[in-house]
Amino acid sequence: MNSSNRTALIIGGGIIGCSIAFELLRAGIKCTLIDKGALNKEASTAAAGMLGAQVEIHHPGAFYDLCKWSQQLYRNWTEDLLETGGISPQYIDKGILRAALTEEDELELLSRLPWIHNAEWLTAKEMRAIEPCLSHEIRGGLSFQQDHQVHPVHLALALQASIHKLGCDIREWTPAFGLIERNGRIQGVRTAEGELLADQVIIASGAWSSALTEPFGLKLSLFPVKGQCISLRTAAPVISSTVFTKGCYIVPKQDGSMIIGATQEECGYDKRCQASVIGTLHTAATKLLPELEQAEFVSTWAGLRPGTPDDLPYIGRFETIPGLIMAAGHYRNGILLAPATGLLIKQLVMEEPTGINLTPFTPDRVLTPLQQIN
């Protein structure tokens, strides 16, 4: 089938749903995206957008190639999104400064540098040299030069308008009450304003992904992990790179405030925040920024992360469903591996070979040995 007759539906209007849709749209397919809300307000803009594939990453694997793989894709994507769409993402090159402030925490960075790639271990001296702001209190820590950011929200708006201009067909505020099989295979989905069908059915709605596959005996597990955030700012900027310790991240954005984050807490899908997880975020962003200790106070927010029990996302086909694949489950990387995402999607939906081996990331991994032979 010619692309340009081929039809697409996305489920799911966060940042992984609308980079899906970019990448579809761009080799020509026609796309719906449908979201139960607006686009983009749940976990994506909740974010603070470090493109960390080096510093959040502890051991080496297929997850620690796919973060990387997807951090080599951004500058190009975002430039991409700024010529398509017209709104900068506001990409910022500045790397990650990983401090360590125990014994341990020192201890557990040094035992990364024999397998992680772009890291330099610097000295507390060094370390304060490149953000002098930094505590006396930090032993030294880890320079990831290529680790890199984005604003949440900026990019969310970017890759709005670039599906808008590229004609993507976008339905807020219609949830999805099914799937839609027939012959053997998934072929649109149910709402309130009726059926909408297409050729492929791809579900990317976070944590909320998993109900529409349960029905046909494919439960997923994916549950929702909070994370609180605040948003600071000080008199003039006290850092440019983003500084990182154990339990606090501190990433300055262009308009001068800081995002602080950010907790990770399983308690369903409550979304508000407490006064004391926020003062104990900003009691650790002073431990290692003491600077912050009299910052203004701008905002704070929470959002639902999409969890899993391996702690992979869930990227591929369904061998047993025809008709439907799957993009959730990307946890606290959502905004770092969108473009990967996108792409890898787009290959799958144009029956290309995929840029890296999906097998570690397949749905199907949920299933038991009976259940894959049915």
Ligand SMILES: Cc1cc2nc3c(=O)[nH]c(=O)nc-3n(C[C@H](O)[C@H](O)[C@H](O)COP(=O)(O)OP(=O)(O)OC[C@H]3O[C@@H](n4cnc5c(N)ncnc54)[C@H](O)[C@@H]3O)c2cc1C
Given for the second form:
Amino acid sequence: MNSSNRTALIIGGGIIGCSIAFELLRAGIKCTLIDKGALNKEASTAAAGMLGAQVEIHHPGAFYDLCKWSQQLYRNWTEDLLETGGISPQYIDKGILRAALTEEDELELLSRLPWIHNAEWLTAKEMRAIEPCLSHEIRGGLSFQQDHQVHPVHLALALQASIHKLGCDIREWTPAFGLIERNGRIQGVRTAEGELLADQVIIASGAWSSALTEPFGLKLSLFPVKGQCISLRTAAPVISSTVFTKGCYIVPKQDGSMIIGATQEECGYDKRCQASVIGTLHTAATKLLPELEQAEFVSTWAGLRPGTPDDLPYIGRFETIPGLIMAAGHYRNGILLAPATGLLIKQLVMEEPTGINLTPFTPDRVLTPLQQIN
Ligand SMILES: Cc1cc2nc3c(=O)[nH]c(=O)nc-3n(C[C@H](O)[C@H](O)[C@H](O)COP(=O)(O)OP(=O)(O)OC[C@H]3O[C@@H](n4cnc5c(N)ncnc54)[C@H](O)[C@@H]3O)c2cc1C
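Next, report the structure of the form predicted in complex with this ligand; the form predicted on its own has already been given.
Full assembly next; the chain just shown is listed first.
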């Protein structure tokens, strides 16, 4: 089948679903993208936008390699989005300073040096030479100059404009109620507007993804991990790099605001913000950047990261269900992993060799032997 005859149906219009649509459309595959609400109103636009392949990862391995690969794809990918849809995702190539405030944290950071790439240990004085407003309590830290950032809201707008331009059939307010299996193959989904059929069905429904596979006996462990954030503004900029310490990061944006995040709470699908939690975040941020004590309050919000038991995403086909591909569970790194995920899913759909070995990320890894046989 040549690519222009192939069809794909993507369930979920967050950053992951939109990135997949972008790559499939660029490859000439006809795409339908459905979302239960409006596009990009869940985890993807609650994010801070760090591309933290170095800062976020605490040990070497397949996940670190995936993160680094996606990070390398990022700059060109955002340029492609700007060229296609006319909207900039606001890629900022300033790095991240990861400061230690305790001896324990300092030792943990130093233990990463033997294997981490593109990182340099800086003394407290050297860190303050780069960011003079950093607290005098910092003990030093790591500088990750390759860990850049985007603005997630602008990234979402850039992706939406690009897939619209490439002819994606976008259907908002269209929840998928269930998968359609015929002749031993997944062929589409049921919606309130009727059946939608395609050669390939891709689940990219974030923290909601397991509801669709469960009726087939496939209990994919995927759960929401709430993150509360606060945004502040100061009269004049106090940092130009992202600054990060254990339990708190501060990401400066082009509009002069700073995103401070984020909590990690396993409390179901609750997106409410609590004043006490936001107060604790503000205190943690002030410890790192004392100037934030008197900063102007802009807003608070919360989003639900798609968590998995081993913190690895599910990217790949199910061995036992032809026609179904999974792209979910990106937890804390879905913004970073968007270009790699889009490309990998395109390669699977086109039956091309994948850019990396997908075995560590196969959704089959969490199924019991009984589920795998059935
Ligand atoms: C506070 C916070 C800070 C973060 N910071 C960063 C960061 O700095 N860097 C980074 O890389 N990552 C970050 N993340 C993680 C990142 O946001 C997520 O990993 C990523 O957004 C997941 O994208 P997604 O498209 O899988 O999920 P989502 O954005 O949640 O999208 C899933 C979509 O599927 C739709 N859907 C669900 N069920 C159905 C259905 N049955 N039918 C149709 N549609 C359905 C939903 O409506 C939703 O639009 C952060 C997350 C949070 C919450």
